[in-house]
Amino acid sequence: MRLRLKERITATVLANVYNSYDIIGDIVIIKTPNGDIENAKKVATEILKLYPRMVKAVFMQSSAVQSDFRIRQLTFLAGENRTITVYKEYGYLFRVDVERCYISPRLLFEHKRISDLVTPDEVVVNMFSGVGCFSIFIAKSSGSKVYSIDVNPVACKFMQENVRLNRVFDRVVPLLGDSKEIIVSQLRGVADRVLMPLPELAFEYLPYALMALKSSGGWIHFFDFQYAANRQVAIKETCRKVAMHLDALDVDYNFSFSRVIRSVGPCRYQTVLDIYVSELSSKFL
């Protein structure tokens, strides 16, 4: 997009807008270094013209994505002024307001590598599922059946549509609250696998997680953020924190995967930690 937008508007304007951009559905997000509104408007002008068929309304990221809900504000650029949509992975189809909910399309090849490590007879426990993307590529890919936790009302509401939109209701069980909580009420031990696709809140939720897990152990896959030099040295980091914290709480594991996801920022990178859990012992269950 950024190539062909340059045989179109001055260097000056393009240079208010960063390269990365989202493109969730027929929406675009774009952000700009400093809130350079009137730039970013004409930049959104010419997206609407370079893709009218696919693109139908370009809004400018206004803040960092945060709070518990892992919602960002949205300024209107160009296009049509909604926020709903509906977007498609693999086939899959999510309908999604981009502004009341979390969804973020970086995280398409992690759907897709953890969906299909995912075998039928498994139990799976999604932390922190949005509108439930990873909890329906997991149901639809292997019919597992899935308990898929967020604590933000609107983005459970999108869940329960997505769920009925895919055909997923007798596999995907939507639960709308705190996932410490539903653990500890209802889904103790349940838990061959657990995500925990959240990592503001990942060493903090990490005890509930193995609480999830049956007694003879099973997957989390556990993401992070760090800051590092280098992506080589963002994994050893989460690898050396993880290990710290399952260390201080006895349990036996080891760590059969890790990658960079992205880079979020200058030397901040997201990372991902698969953890198979051995045997748990009896204060987990």
Ligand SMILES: C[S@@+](CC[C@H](N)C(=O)[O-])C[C@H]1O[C@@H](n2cnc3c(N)ncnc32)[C@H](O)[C@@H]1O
The other form holds:
Amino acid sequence: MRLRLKERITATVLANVYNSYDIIGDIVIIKTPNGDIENAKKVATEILKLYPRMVKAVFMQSSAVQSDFRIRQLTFLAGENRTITVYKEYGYLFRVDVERCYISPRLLFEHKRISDLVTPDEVVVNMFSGVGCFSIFIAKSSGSKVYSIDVNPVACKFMQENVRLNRVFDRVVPLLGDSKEIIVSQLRGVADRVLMPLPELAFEYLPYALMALKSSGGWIHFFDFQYAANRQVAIKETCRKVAMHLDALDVDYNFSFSRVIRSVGPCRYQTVLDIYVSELSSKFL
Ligand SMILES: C[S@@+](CC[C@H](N)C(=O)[O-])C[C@H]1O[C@@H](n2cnc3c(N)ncnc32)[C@H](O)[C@@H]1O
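How about the form predicted together with the named molecule, since we already have the form predicted alone?
Okay, now the whole complex, with that chain kicking things off.
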């Protein structure tokens, strides 16, 4: 996109917009280093002209991703002033309000990677589901049952809609609330696999992920953020810290896979670690 924009607007205007942007459905979200709205509007207008069929609205991200709900403030720039759209991944549809729910196209590969690991007879608990991307992807591709939790009522409402939209009502169970409380009260010992796609709460909520697993054990997909000199060090640090926590809980485990999902700033990485936990002691049941 930037290359095509270069032909249409001056370098000075374009310098006010970062290279990275999100395309979610027919909405584009651009980022600026200084919040310069006038130049951002010029860029937005050109984006609409360049992609009139694909893009219907352009917004500027005007805050960092924040709060428990992991959402960001947006400023309207051009096109239709609406923040609801339908985002498509591998043919699955996700209706979402991009300002009131978390959504990131950067998790696309991870959605597919984890879905490919799930077998039809498994029960899955997704502790931080957003509008249901992992949960619906898993239920659609493997046919397994997914308990899909989120604390944001708006995200949960869209998740329910997406369950209908993708026809997985018999397999995905949307649950509104704090995953810690829901696991303690309703989901102890039910899961073969637990997803933890919220790095900010990952270490605190790890004991609850263990509690959700069946006594025979199972898989945990653990997401983390690490400051590190490079990708290898980031992965090593995630493994070291998770091992420390699991050792303290006296759990038998092994790490089967790890990777950096993306770089999220200078020397800061999002990592994911697949953990296999074997037979759990009665303290988790
Ligand atoms: C990073 S987003 C999840 C992304 C999502 N899995 C996806 O693939 O698009 C984290 C989500 O966790 C939710 N959340 C935050 N704290 C929570 C809690 N204590 N219990 C359940 N959900 C929580 C937020 O509302 C947010 O939707």
